[in-house]
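Take a look at this single chain in structure tokens; it is the form predicted on its own.
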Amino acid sequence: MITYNENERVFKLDTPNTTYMIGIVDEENFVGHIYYGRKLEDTDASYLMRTGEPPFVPSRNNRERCSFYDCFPFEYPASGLGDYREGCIGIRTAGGHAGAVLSYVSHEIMAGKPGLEGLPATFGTEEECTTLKLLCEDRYVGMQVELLYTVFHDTDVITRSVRVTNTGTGHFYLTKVYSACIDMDNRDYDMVTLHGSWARERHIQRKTLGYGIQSVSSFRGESSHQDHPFLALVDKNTTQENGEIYAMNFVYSGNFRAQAEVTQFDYVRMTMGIHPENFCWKLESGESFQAPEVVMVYTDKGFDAMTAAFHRLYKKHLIRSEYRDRKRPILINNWEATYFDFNTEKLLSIAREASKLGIEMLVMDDGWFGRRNADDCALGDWKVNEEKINGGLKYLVDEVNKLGMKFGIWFEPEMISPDSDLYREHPDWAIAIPGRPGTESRQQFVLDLSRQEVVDCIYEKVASVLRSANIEYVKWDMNRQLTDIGSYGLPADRQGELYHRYVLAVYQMQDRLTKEFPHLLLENCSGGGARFDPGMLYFSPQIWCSDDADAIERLEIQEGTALLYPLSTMGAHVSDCPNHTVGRVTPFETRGIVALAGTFGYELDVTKIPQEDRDMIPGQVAMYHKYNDLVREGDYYRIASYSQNHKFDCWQVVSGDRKQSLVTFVQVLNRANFKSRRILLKGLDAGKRYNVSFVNDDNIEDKVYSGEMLMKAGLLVPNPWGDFRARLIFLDEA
């Protein structure tokens, strides 16, 4: 619900358990942030803006206007006129000047939620959400800024976005456009972020928030392996079950900055948006710029509640694919099985054996096109290599289909190899700084997708392949970051638009793809997990979580990912051993149990693995089919964290009706001369009784416990013998 108290000039935005307040103050209609926190019944808390204290408002004390700007809790702060904190919007006029401040003009409260032009965003019906449009202006610049807020009625989430319009007669440049800001008092917060690198993405990092600016960011052209577009400020005592959290997640797949600034007055300014590095957008008279969306969550009930809010929103109000609520086919990908060394018969030999074991889809990875026998050529030449795929693609697909299996294929549409027919024909289609040698990565360049002719050409190449055979799955990859930021297709004063135009083009291509092939299962990937973000989830219901599929490494990766994203979105496979990234040897059973917490599939040569492992696959397939509905649809809880205790990991999913639950326990390192571990379960119905079964250990007798007993007193989990061992525990209402 959203209301406006006209007498006090206060907007009140209510979710089921939280309140967000905005106030209009002074004759100049400054827009201030009042409150975000636990739900309030009162409709006015404007005293929290401290406008009754020095330096007061400008109409009362104009001689200290600069001081007012520097301490007022702006709802959407600009910069250059006296607010020395990080601003959300920066402009440069045609005369070269910077500086702006926004004043309220009007507002509209509406049922439902409008879409964002060219951008992914959450959605909801008129019954599911309410939206506030808050129109502000700087009349000296000739600029209007529309602040958009949406409240969802079924979860404690508020989304925000910003649209900037040039209402003047000349042009100006946007040098910064963030999407959200919260100004509030500092209460000795910790800062929680997700950090990593290739093969170890999204590890949870928690540190004390100190004075000054602390941020995470990417200006690599992607949301990145290294930092994630997520930021949370949490109370020192916040745990999984208790404590305050203010969280932001960016619905965007390119450059970002997420930042918290503790100021001289012990205020905190929390901001998120497009990274201003090398960003400059020219707005002609009448033109608008739409900034991406930020998802905000507040809770005083700890990380479990924050995670539940994000999961609920993304499952119901972001993912659009018809696979959102469907079991995904169990696939086998040939990458770690063959790399580039394959042909039709080799792929069919894998498919024949896989089909006997219950695997449902064969995915042909890199190496099927052009002269692509290594990773140094042919990107952009999306034409089947019939010397390798002898008989042609349709023959291969048809033969796989005859086995009762689906067929999928890998593309890297955004890239171009210097050694490719496409580059020799169109060298200017690569992103490059004219006159400077290009910076290669993986011996490839990035296509300039700011040019529509490039987008159209590449899309048609990809679509032509998909039209030629019964291809039901696409893995869309992106294996390098952007450098040499220059476009032969943009004028000099628009070169700063390249990063954002690139992301918009990726969205355009995937939107076209999913509309032309509405039944296609699309899985995004970027060197593994470099573009695992809400923007990609809008187009694909799952994203490859990391190129490191080692079950033990995946514990931290999947824990950090599941902090925000539903388990159904995490691409997870049983991979070869010794693991191709870290060389670790992990039991096949454990690899299957850890992969069950994601989309589930295989990344190995099923014709070469030990017979003992091969014999386990039908059981793992049956396990997936039995439990996937629960994993995909259930509520997720974190029980224990290997990243914190360095001994074992444990998580749980519970069905919406509280009748079933699945607990995954992974013993990373065994302990000598210790008793069983006691774990306290969550999310059960205290009044129900549950039959508790250790799925993969017939030596442990099934027993019946009350939900109250399991949550308050706990469940004893006997220590498995050995390291890297996992137990799967199923609870069913007795």
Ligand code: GLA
Given for the second form:
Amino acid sequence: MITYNENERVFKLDTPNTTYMIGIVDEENFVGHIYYGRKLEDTDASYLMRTGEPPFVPSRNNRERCSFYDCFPFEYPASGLGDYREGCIGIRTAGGHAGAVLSYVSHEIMAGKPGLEGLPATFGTEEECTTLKLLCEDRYVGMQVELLYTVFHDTDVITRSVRVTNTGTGHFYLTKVYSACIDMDNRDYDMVTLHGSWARERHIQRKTLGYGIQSVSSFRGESSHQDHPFLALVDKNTTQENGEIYAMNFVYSGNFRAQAEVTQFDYVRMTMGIHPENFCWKLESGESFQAPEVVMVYTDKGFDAMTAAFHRLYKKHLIRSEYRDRKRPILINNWEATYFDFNTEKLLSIAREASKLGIEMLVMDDGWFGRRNADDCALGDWKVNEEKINGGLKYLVDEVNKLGMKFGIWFEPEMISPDSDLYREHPDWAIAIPGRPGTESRQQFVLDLSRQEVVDCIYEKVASVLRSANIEYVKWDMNRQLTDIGSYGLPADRQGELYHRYVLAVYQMQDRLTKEFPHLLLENCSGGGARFDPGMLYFSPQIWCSDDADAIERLEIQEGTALLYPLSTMGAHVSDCPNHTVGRVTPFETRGIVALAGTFGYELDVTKIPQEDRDMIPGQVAMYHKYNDLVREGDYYRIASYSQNHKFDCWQVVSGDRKQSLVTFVQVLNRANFKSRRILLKGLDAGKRYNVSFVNDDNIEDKVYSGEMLMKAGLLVPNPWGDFRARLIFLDEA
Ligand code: GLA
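Could I have the structure of this protein in the form predicted together with the ligand, to go alongside the form predicted on its own above?
Complete assembly follows, chain above in first position.
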């Protein structure tokens, strides 16, 4: 619900358990942030803006206007006039100047939620959410800024975005435009962020918030392996189950910056938006710029509650694919099985064996097109290599279909190899600084998708392959980050638009693809999990989590990913051993149990793995069919974290009716002479009784316990024998 109290000039935005308040102040109608936190009944909280303290408001004390600007809690701060904290919006007028401050003009409160032009965004019906449009302006610049807030009625989430319009007569440049800001008191917070690298994405970091600016960001042209568009400020005492959290997550797949700035007065300004590095957007008179959406979550109930809010929102109000609520076909991908060395016969031999074991889809990865026999050529030449795919693509797909399996294919549409027919024909289609040799990465360049002719040409190449056979799945990859930011297609004063135009074009292409092929299962990927973000989830219900499928490395990757994203979105496969990334040997059973927490599939050559591993596949397939509804739709809880305790990992899912639950326990290194572990379960119905069975260990007898006992006293999990051992525990109402 959203209300406006005209006397107090206060907006109050309520979700089920939280309140957000905005106030209009002084004759100049400054827009201030009042409050975000536990739900309030009272609206009279304007005192929190401290306008009753020196330096007071400008109408009372104009001599200290600068001090006012520097301490007022702005709802959407600009800069250059006295607020020395970092602002959310930067402009450069035709005259070359930069100062701005925003004043309230008008507002509108409406049922539902408008879409954001060209951008992915969360959505909801008129019953599910309410939106506030707050129109502000700087009349000296000739700029209007529309702040959009949506509250969801069934989830403790507020989304925000910003639209800037040039209402003047000439042009100006936007040099920065963040999407959200909260100016509040720093109550000794910690900062939680996600970091990593290729093959070890999204590890959780928590550190003390200090004075000055602390940020997490990417200007790699994508959300990245290295940093993640997520920032949470949390109370020192916040745990999984208790404590305050202010969290922001960005519905965007390009450059971002999330930042907390602690000031001289112990205030903190928390912001998120497009990274200003090399961003400069020209707005002609009458033109607008739409900034992407930020999802904000507040809770005083710890990380479990924060995670629940994000999962719920993304499951119900972000992912659109018809696969969202469906079991995904169990796939086998040939990448780690064959790399580039395959042909029709080899693929069919894998498919034949896989189909006997219950695997439901063959995915042909990199290497099927052009002269692509290594990663040094042919990106852009999206024509089937009939020397390898002898008999043609349709023949291969039909043969796979005859085995009762679906067929999927890999593309990397955004790229161009210097050694490709496409590049020889269109050297100016690569992103490059004219006159400077381009910087190669994985021996490839990035296509200049700011040019519509490039987008149309590549889209058509991809779509015509998809039209040529019964292809039911696409893995859309992106294997290098952006450099050499320059476009042959943009004028000099629009080169600073390239990064964002690139992301808009990726969205446009995926939008076209999912509209033309509405039944396609799309899986996004970027050198593993470099573009695992809410922007991509709008187009694909699943994203490849990481190129590292080692069961132990995956514990941290999947913990960090599941902090925000539903298990149904996490691409997870069983791969071969020794693991191709870390060389570790883990039991096949454990690899299966860890992959069951995601979309589940295989990434190995079933014709070559040891017989005893192959023999386990039908059992794993059966487990997937038995438990996937629960994993996909259930509520997720983190029970223990290997990244914190360095001993074991444990997570749990519980069905909506709380009749069933699945607990995964993974012991990393075994310890000599150790007893069972006592773990406290969560989310059960205290009054129900549950039959507890250890799915992968017949020697442990089933037992019945009450939900109360399991949650308060705990379950004893016998110590598994050996390293890297997992236990899957199923609870069913007795
Ligand atoms: C990326 C992907 C892999 C695989 C290769 C192919 O690294 O993450 O899964 O598809 O590209 O080149």
